[in-house]
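First, one chain by itself in structure tokens, the form predicted on its own.
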Amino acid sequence: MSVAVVGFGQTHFRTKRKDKTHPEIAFEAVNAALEHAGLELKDIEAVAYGSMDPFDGIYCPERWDATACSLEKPMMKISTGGTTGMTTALAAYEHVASGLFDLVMAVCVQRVGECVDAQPVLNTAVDPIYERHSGLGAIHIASFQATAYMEKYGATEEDLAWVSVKDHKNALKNPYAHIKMDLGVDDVLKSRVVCSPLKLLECCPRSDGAAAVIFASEDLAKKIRDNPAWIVAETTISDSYYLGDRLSFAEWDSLAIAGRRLFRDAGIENPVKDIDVAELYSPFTIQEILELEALGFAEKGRGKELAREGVTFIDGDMPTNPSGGVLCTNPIGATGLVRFGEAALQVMGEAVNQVDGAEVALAHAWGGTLQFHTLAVLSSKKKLG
């Protein structure tokens, strides 16, 4: 059964948002999606609900946040590290596939304030037996990417602050965006390191806030709106748990495999010509360029070049993250969301920084140390071709 997008809404993303409690991040979220679809809460027939609740401090929200967005309908918790917001995606999209319900919503809510310190939680990511008594935590692990990427393909530091200057501008224009800054190749550079290579103009903040996607069978969908945006084609995968078991870290092998894969299953035989916008998750500047190599829209060793060369800004050939991306905002169980919210928006014509004649869109997320990827092709056809 074809499953389309007709409704997505997010918070105004902060650092922490004391204005509102659990429930009420969750329902602002919630009430806009709803808006933006035309229909009221007793029209969901479902709701499948992502959080990370070491990274809130609480444990399960969604008791809390059910208030919200579920009026004792059916609910389903999601809960994958960094893939967390994409994976209640693909589950609230399976249960329509499925011919289970007509209408689903995906909620995901993340305090990340409320957290005293998220490093001990990112730390329960790597291996418990060989590498967690390093302290090891997500930026770890991108550094290690960078520093690897750069021995092996020559790329400088200046590459990698293009990433960030382009989500930057990008950002300043999105009106939820939680970093708003402008900036130059100058500015990242001189800002001070993290973990080397890394500096901080180069990595994620900690968000609050909250996204909900709304999906609806074929002929629900086309009577709620006129510009759905079609789920063309989705996949996951993971890898291994043991950072020792990758073969190197200046590639993504395991996104490739599931990039290749997703474009099988959509009918895309060049990613280049056929995508014409691509939301990454990407809370590091190397990890963009990682993504779009993996992806197939650059030859290894080339992705460092794209953004220095203009390819991936808003008005280029392969426009990348134009709503700012997880560098600019990053409330981590509801990110992955927010990438799939916004490539819908990007198929419907109605984002925010629109591409200019955007039809198909590519919506990514990753978790754990580098091993959980889920990915979505979007499009506002039923099928390519």
Partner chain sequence: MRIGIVGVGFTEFGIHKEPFYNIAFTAAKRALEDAGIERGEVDSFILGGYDNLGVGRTISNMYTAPAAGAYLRHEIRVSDDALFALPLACMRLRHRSDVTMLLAFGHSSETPIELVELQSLDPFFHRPLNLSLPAFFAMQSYAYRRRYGVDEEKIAEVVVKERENGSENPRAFVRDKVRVEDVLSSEIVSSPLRRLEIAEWCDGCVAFILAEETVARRLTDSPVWVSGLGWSLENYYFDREFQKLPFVAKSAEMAFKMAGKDRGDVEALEICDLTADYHCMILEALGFAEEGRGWDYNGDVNHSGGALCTNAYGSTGAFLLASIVERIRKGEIDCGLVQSMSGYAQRSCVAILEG
The other form holds:
Amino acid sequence: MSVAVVGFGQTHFRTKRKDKTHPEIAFEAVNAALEHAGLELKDIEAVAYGSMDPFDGIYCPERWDATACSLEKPMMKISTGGTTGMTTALAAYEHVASGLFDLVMAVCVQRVGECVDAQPVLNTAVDPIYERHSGLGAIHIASFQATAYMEKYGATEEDLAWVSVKDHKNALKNPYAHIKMDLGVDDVLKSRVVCSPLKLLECCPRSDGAAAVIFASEDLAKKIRDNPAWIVAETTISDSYYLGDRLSFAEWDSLAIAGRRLFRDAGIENPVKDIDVAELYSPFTIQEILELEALGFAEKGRGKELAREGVTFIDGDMPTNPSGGVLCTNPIGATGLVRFGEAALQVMGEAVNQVDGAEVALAHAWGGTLQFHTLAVLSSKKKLG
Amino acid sequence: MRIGIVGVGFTEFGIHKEPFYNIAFTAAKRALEDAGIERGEVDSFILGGYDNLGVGRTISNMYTAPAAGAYLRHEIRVSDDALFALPLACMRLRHRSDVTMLLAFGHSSETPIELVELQSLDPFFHRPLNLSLPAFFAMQSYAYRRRYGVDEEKIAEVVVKERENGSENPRAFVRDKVRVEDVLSSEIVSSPLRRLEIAEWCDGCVAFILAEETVARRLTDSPVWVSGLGWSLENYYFDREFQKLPFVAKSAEMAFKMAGKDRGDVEALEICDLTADYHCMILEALGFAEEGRGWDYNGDVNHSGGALCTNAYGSTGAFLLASIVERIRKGEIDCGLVQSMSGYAQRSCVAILEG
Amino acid sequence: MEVKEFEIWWKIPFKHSAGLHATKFFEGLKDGKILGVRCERCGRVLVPPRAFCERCHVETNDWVEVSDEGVVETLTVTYMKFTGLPDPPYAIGVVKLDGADTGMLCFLGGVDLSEWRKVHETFKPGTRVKAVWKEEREGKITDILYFEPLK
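Please give the corresponding structure for the form predicted together with its partner chain, as opposed to the form predicted on its own shown earlier.
Shown next: the complete complex, the earlier chain at its head.
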């Protein structure tokens, strides 16, 4: 059964949304999505809710947030680390694809700003028996990738900085984006080193906010809007746990495997040609480069050149993160759903930084210690080709 | 299209010294063996269990996904009692999977669960008052006993019966029989609830292999079909009558509707009686007993001993599910209903199974 | 109106069981040995040792001792203070020990950490390193203080 996105809503993202409680933030996103779809909450049959609990200092926040999105409705809680937003979208999608429901909403809420520091929370994801003592957080892992990639492929600090320049330029025009700075390469290079070789302006912020996406079955989707975003293919992949098991930090082979499966299901032969725009989960500059290579948008070792050469800018051949991406806005457990929603807006032709004529968009999230990926292809057409 | 359970793998339910992922691995291996298939034949993995605080690891599926065998496969975790993951597994199978593993992991022995659950309350209105799980359960018990004039002996008899069932189930965690006077002389945890009227936490995992109908029939002559599923929730704030569980009733309505069955078709029940009073209230909400008379129900309920004898934080619902599945496989019953509950008695999931 | 904020700490004790495999590994550390397990199906030596091979989904019981020398796969030096994490600067990396097929997360040290480019030059991927052990070992992962360049 074909399934489409018929509504997307997001909150304004800030370091702290002091004006609202947890469910009040959910309420804001839910209403934005309903308004976009021209629906009311009573129309929604079921809800998939996602959050990565510990950042907000509330365990199982779906219990409190149910007041904002799901009373009287079946609700399912999804939590899978950084991929949470995307897996929540896929869970909502499965509700409809299975034929059991016709109209289902995915809601993700995260208040990273509520915890005084995010890295110690990320550190609690790391195995307390063997690995946690090392002080490892997400940023350290990304720095491992940067060190290995720069060594192997001779990438420079400037190559990485260009990714940041591009994302920040895009975020300037996105009213929902968190960080808005007009940056040049020198600004990025001059910012302080957080975890070598990555610098402050190559790292995402901690953001408060929420997002909601509404999924509909085929007939309903066509009734709700004339430009629904169809889900053409989706996949997730789960790698082994220990960080040291990764074959290489200079390539992201698990993403390459997942991408190959996704493109096969979607009928995509040449991603560069067949995909118009990508919303990638790249909270750190290096990760967009590795993702572009793993997904076949660039040859190995060539990803470093794409931002510098303008290819990934909004008017380039392969625009990435026209929303400003994760580098400028990262409400961790909701971030994947924002990628999914922004990809949907692009193929609906309604994005703020609209890529001209975009018909096929890719959405991606990664999670764990480089362990999980979730991917989806959305299109203005039900099937590609 | 029907979805069938074609393999079940239990681990021991008790207090484990091995980390939860090693227990999960054992459950997964046993389920694969029971179904007679290799890991590579499973295309999707749905995990059920709680996040972070219960086991002190923020993203618990980082550990349990490899244990399940999800290496380079599709995997999503439902972060709740594992019965709530069954709907996602079934939806995946209806949509695009041939064979899915549902891995339920439950672990409580590494940290005080009451303290963990307390953190699910908002930090402004409820949490500062230290409303612990047993205290909330007790408020419902008090309302139930008072509203319907139920003597504590009647409640104690429920415990005695559950313990008897548990004593005959080699898989149960608590297997000692108790007498009414034992229950009534056990210490009061939170008035009026006594220690023996509350389920005790333990550890344990169960894995299931599920398959789409045509595949299921190739794998076994006796699949157990998941005919109906329903799940629902109650308001977080207290605009409820404390002696009732309307969200349990709603989850049952949804499941019966999907299964196209009525209560007369159900031969046995497994319900998540986290307290003896909930045992009564759930039976009433499910429509198997009159309001205020759940303690008097003498049908086939909690043959396994129920949650009162086995309550692994995160996998209790899966334990109950597996218990019904085993009985259907043995031919003891044709149709059974399993119910689970999570949070501050806020969420309920019901599944109707048949042979 | 100023919005109120309440500072709330989570103080929740955990006792994490290491299980038999990791316990054996920690006992080995006490004796100055690094132990791994060989997966009998794929033949890889997994360090740190675990009860099952994630690739092959089989139990692992074939214990082997690996060297306390190995090769750096990657590294980073942290310069920002994160609540509850070690004081900066500190260097961590992934080292593949001789005789092991997987890398192990560890501290890198024995050098001045103030200039990251120098540290990266000293420990660049492919550099051979050796463990520096604590004198008084307790059977913890921190019995290995850090890895330093092999002289």
